[in-house]
Structures are given as C-alpha cells and as structure tokens.
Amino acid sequence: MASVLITGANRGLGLEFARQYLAKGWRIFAACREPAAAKALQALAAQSDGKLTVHALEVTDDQAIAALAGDLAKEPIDVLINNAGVNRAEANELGLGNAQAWLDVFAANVVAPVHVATAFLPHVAKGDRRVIATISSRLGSIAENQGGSYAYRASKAAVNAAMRSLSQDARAKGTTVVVLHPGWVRTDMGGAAAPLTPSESIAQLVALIDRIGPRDNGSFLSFDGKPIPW
C-alpha cells in the first residue's frame, strides 16, 4: 500500500490532501499541531478503517520532528508533502514592520520544511515513489515579483532555494524533490475571493505528484504541471 505523510493536515489544503489520498486507498500519516482540536481530520480518521492516523507535530519544534520520525522509523513513506505554513499580514507591508513576525514566517515556511524533509528522508528513501513535495507559492518567484507580500514572498523564495539544494543532495538516495504552487485557493489563508476550491487544487496536485519522477528533480511547478520561473 502506498503511503503519504502530510504536514498541516488539519485544515485547508492539508485536509484535502488527506481526503483525496484516502479516496485513492493510500496509507496516510496526517500530522498537525493539535490533533485533539482537528475535528474534521479526526472524523476522517474514524472513517478510514485504520488507513489514516493522526500524529502530533509542531513543525517548528525540532524535538517534535525527531520524535515523530522515530515513531515512524519502520515506515516507508512514498510521498512526503510539506504543506504546513503561515502568513503574517503585519510582516507583508513596506516598512520596518514586526521583526518577530518575519522570524515566525521564516521558521514555519523555510526552516520547518527543511528539517521535516531531512528527518524523513530515510523514510522516503525506503518507499517506492520517493518524492518530497513542498507546497510553495508563485509569490516566491523572483522573476515574477511585482512587489508587496514581503515576508511571505521572501520565505517562499528561500524555501524554493533550500529545496533546490536538497534536490541535489537527495539525488544519491534516488529521491525526487520538488516545490509546488497550489494556485490561489479558497482557504483561510487564500481568502473568499480565490478562484480555486481546495478540491480543485488538490485534485490537480495529486495527479501531478503521481506523474513526478527523477526527471522533475529540483523543479518549481504549478498545480497544472507548468514550470514557474525561479
């Protein structure tokens, strides 16, 4: 049975990833900060006949990452989806802003996915698919930067660079590393004006991940499979 580890699986894109991979019959390790409060995810787990399990993970806590990696040490993971991330409005405007908000964004959007990917690289290397996919954003494209969203853009550009580095180091383990843009999606972060529903975005992302192979290593791709300029 193919397996996937999803961070930030309690809501939005992460929850929809869990739903759609469960519908495909995969084994799902669904990680989130507060499992007891993740009612929709817990309901999904209860209906999954044991295929979906919920795991506590604060992605900015290295000890928590190491603990979960240890708990799942014997589990091969075909696909790791680094989905957890944050945005802070107070760090996105021009000006001095809030330094701590910037640090919070970088901790969650850059450091955390790198540390999660590093901790679970051995698990992914034991899987059949061997794919690490980090949910980034087109806003992280330097070539397409039109201003604004300072901390968020910067964090996504930084995680893109880090994952590009990881793609080179993970190649020796036969693992493919990509960064993916989910589109502008109607979630708590995306807002009500977004044109895509989570179901529409994730259906295309799941299909894209299914097609990803070694030739795509180090790529920055949109949900529709089109390359995005760095």
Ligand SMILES: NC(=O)c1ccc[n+]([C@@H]2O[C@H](COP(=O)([O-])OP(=O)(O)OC[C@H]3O[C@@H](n4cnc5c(N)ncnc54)[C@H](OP(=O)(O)O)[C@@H]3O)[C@@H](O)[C@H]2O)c1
Contents of the next structure:
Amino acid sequence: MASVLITGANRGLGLEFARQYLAKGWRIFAACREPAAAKALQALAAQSDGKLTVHALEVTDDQAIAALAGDLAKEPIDVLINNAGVNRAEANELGLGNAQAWLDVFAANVVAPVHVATAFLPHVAKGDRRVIATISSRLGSIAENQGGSYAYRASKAAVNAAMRSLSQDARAKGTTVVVLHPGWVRTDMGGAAAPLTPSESIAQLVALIDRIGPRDNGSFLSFDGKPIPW
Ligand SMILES: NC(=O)c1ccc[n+]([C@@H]2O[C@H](COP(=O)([O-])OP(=O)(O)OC[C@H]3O[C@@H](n4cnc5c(N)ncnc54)[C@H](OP(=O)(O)O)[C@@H]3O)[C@@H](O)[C@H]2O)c1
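If the one shown is the form predicted alone, what is the structure of the form predicted together with the named molecule?
Okay, now the whole complex, with that chain kicking things off.
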C-alpha cells in the first residue's frame, strides 16, 4: 500500500490532501500541531479503517520532528508532502519592527520543510515512489516577482533554493525532490476571492505527484504540471 506523510493536515490544502489520498486507498500519516483539536482530520481517521493516523507535529520544533521520525522509523514513506506554511501580513509590508514576523515566516516556510525532509529522507528512501514535494508558491518565483508580499515571497524563493540543493544531494539515493504551486486556492490563507477550491487544486496536485519521477527532480511546477520560472 502506498503511503504519504502530510504536514499541516488539519485544515486547508493539507486536510484535502488527506481526504484525497484516503479516497485513493493510500496509508496516510497526517501530521498537525494539535491532534486533539483537529476535528475534521480525526473524523477522517475514524472512518479510515486504520489507514489514516494522526500525529502531533509542530514543524518548527526539531525535537518534535525527530520524535515523529523515530516513531515512524520502520515505515517506508512513498511521498512526503511539506504542506504546512504561514503568511504574516505585518511581514509583507516595508517597515521596521516586524523582524520577528519575518523570522516566524522563515521558520515555518523554509527551515521547517528542510528539517522535515532531512529527518524523513531514510523513510522516503525505503519507499517505492521516493518523492519529496514541498508546497511552495508561484509568489516565490523571482522571475515573475511584481513586488510586495516581502516575507512570503522571500520565504518561498528561499525554500525553492533549499529544495533545489536537496534535489541534487538526494539524487544519489533515488529520491525526487520538487516544489509545487497549488494555484490560488480558497483556504484560510488563500481567502474567499481565490478562484480554485481545495478539491480542484488537490485533485490536480495528486495527479501530478502520481506522474512525478526522477526526470522531474529539482523542478518547480504548477498544479497543472507546467514549469514555473525560478
Ligand atoms: N491557499 C493558497 O492560495 C496557496 C497558494 C500558494 C501556496 N500555498 C501554500 O500551501 C500550503 C498550505 O496552505 P493553505 O492555503 O492550506 O493554508 P492554511 O489554510 O492557512 O493552512 C495552513 C496549515 O499549515 C499549518 N501550519 C502552519 N504553521 C505550522 C507549524 N508551525 N507547525 C505545523 N503546522 C503548521 C496550519 O496548522 P494550524 O491549524 O495549527 O495553524 C494549517 O494546517 C502553505 O505552504 C501555503 O504557503 C497556498
């Protein structure tokens, strides 16, 4: 049975990834900060016949990452989805006094996915698919940058660069590392004006991840499979 580890699986795109992989019959390790408060995810777990388990993971806490990696040490993980992320309005404007907000965005959007990927490389190496997908954003494209969203754009450009490094370093282990843009999606982060529903975005991302193989290593792809300029 194919397996997937999803971070930030309690709401938004992460919850929809969990739903759609469950519908495909996959084994899902669904990670979130507060399992007891993750009602929708727990409801999915309850109807999953043991296929979906919920695991505590604050992605900015290295000890928590190491603990979960230890708990799952015997589990091959076919696909790791680094989905958890934040956007902070106060760090998206020019101005002083918002350094902590910048650092919070970088902790969650850059350092955390790199550390999660690092801790789970051995699990992914044991899987059949061997894919590490980080949910980035088109806003991280330097080529397409039209200004604004300072910390968010910078964090996604930074995680793109880090994952590009990892794609080169993990190639020898047969692991494929990609960064993916989900589209502009109606979640708490995307807001009500976004054109895509989570179901539409994730259906395309799941189909894309199914097609991803070693030839895609190190690429930055949109949900429709088209490459995005760095
Ligand atoms: N929605 C869009 O239009 C859009 C577009 C481009 C890229 N993205 C990216 O897609 C990903 C998911 O976004 P979304 O729209 O689903 O956002 P969302 O609705 O705001 O959900 C964010 C998820 O990340 C989790 N999270 C945040 N910080 C965390 C931490 N330190 N530890 C563990 N979990 C953490 C949240 O958990 P809590 O509930 O505990 O806060 C929540 O599950 C993000 O990486 C985002 O940047 C979204």
